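The chain that follows stands alone, in the form predicted alone, written as structure tokens.
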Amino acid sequence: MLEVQNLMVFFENALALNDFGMEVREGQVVGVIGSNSAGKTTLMNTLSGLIIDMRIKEKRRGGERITVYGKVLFKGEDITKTRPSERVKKGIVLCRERHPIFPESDVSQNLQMAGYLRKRSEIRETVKEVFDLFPALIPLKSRKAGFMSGGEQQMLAVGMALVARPQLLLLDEPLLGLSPMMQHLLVDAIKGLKAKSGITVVISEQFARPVLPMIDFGYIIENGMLTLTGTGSELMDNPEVKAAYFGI
């Protein structure tokens, strides 16, 4: 489904990511897996497209200088130089980091923008299985977004980002500064996503414990360099991802 191909990105003279190559087939769960400013999120901006946006703006201010190598595939098309809202009606949606929310309206409501391509039908069946996936959120709905937790607001990003019926669905580090409770309920959902609907997943995070046992597949990243794969399960049993990520 997807395929990246020797991905070099240069922050000005500074290197973000290095020849880096990884293939996603259609149903996978797959983990980009890397400490604080490996690369990831740089990467997740690429796949999305927000890097073309990020490049225009900074040029547009005499910004730094942002420059993009490499090749970019989804279901063998060409998308490196595809704009981001381009790339959504493909069926490539990225939940940020941090993703925004629209704070002063509340769940239903943004759950309800979120699908502004979809038609109303659409938009009230994928609302339902949202709620499905997030049953937490259901007590909520009515709550404003800005006065819920930080582990809410994730459950509520994620749900805006499967309304608009993602083929392949890139979550950015969703389980940065969540309570453990919170990270085991967004992983419970990222399972169920696989099992129920099929959706093909790409997942960065630094967090290796609880996103290993979960992936088909993983990438470990470094410096914007590309240095292990494997299976989740192999990953787990790699000495050095031990050493690495789990201080074993």
Contents of the next structure:
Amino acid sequence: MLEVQNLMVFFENALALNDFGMEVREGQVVGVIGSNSAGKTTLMNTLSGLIIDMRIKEKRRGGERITVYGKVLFKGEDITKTRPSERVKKGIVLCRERHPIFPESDVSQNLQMAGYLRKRSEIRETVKEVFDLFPALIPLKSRKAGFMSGGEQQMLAVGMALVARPQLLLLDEPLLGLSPMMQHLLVDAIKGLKAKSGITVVISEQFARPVLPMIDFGYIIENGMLTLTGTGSELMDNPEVKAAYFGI
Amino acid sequence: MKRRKERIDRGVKARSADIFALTSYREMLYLLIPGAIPVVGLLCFTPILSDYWREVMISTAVYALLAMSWDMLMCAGLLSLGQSLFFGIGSYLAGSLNYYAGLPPILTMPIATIGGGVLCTVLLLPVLRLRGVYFAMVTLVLPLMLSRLVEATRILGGTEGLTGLTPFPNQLTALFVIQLALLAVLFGFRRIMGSDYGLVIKGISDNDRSVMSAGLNIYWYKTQVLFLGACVGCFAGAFGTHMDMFAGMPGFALDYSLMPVASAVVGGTGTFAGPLIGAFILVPLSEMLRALGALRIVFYGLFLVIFVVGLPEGIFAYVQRKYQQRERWVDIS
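Right, the form predicted alone is done, so what does the form predicted in complex with the partner chain look like?
Next comes the full complex, and the chain you just saw is listed first.
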């Protein structure tokens, strides 16, 4: 479904992603695991096309020059130069890190805005699905999103990405700043999502422990370089992964 | 072959940051030339101009002072659209001291500078907690309000203004006074912003809550910055009054608010040298376009749009980057 070939991203003279390649098959949950500054967010921004926008803005400001080489293929089609809004229409939706929500609007307004591209009836349906997925959000329906806790905002952010009806859902550090209990809740929700609607998910995360058991295939990156690949259980049994991410 | 453009510091920049700066003429010159350009340009070049262009240079310098005062406020995150408040208050203070008390310019200007700075700071103190567009709105309204107040109550000469004030002995004196002040403010403000104190100021505009968490009272710092900016603006007003031998409602005119902002945008904000360059481009340009009459506003607007869209970082930041860094193509395997 998604293929990344020889991706190289430079921020001025710093190499954020070095010759990175990955493949995502339909219906899979793929994990991209790496520590801080490994290049996870850069990868997500490149997949969703946000990097194109960043490049233009930085160039106009005379700031850092962003250079992207390599190819991103979605269903066999080269989308490397496609703008983010077009990619959303094709079915690639990114949920950015640190739960970006509209703080001045309430929960149901947030969800409606996220589904702006869809028909009214479809929105109603998917909003209901989101509330099924995250029952904790139901009592907060009319609460201003900016006043909710981090975990609630994260659930809302994932929900907003879902309302756009993605074929490929990109989750950038969905567990960031959540308690183990909240992490567990979110991981369960993602598992349920996969079982129910069979959408394809790419998760980037630095907490390997909750993520590795649920993924079909994983990529481990360090300093922008691919160091290990394998299925979730393969990676969990790998002694290096154990040492680096489980502290064993 | 895949290539990308690389930006690296020039060798001379890296060397001149080191002990080489003291031992090699080349590195010494590299460090000194940027600072010498405004000094030599202002003090040696402007006096040889014709009377008319000297006059233009003087009014340019007044706008440049206002632009740098705007930039100082901007450094602390205070977006001001009312530099004419400072100009007008400085102008009226110096004017009335000269008109009613008969003080000479050598006394009225310092008093108006400090007194006006205090007065403006006190006036804006209640709105110092507002940020961004709210602060901007209040500063935009205050000068308009004050000019109506003068008109309605007929104090300080009302709509006529105070006329027949003491002028400077001659044009050259005025030119040197304003240009020395300009250089002092330019290098002074750049020095302030380069120090630890400047770091706190930049921090306030970047993330004021983090500065509060560091145990600093941001309102006290903002007050100080406001006072500095207001003093410079009031000096420009006091100088303008003695230059024109007149203090009146035009001191609160919108020109004095908008031209500094435009200059800072064209030159590059946050650098002080940027607003100076911007003023020295825009004011003479608008003077040259005077022959076009009403049409000059069109050209003027066009020029601004081109700069805002084409070079948002400003002229100074662009030139500085070219001076310090070079670009080259490198292959990536």
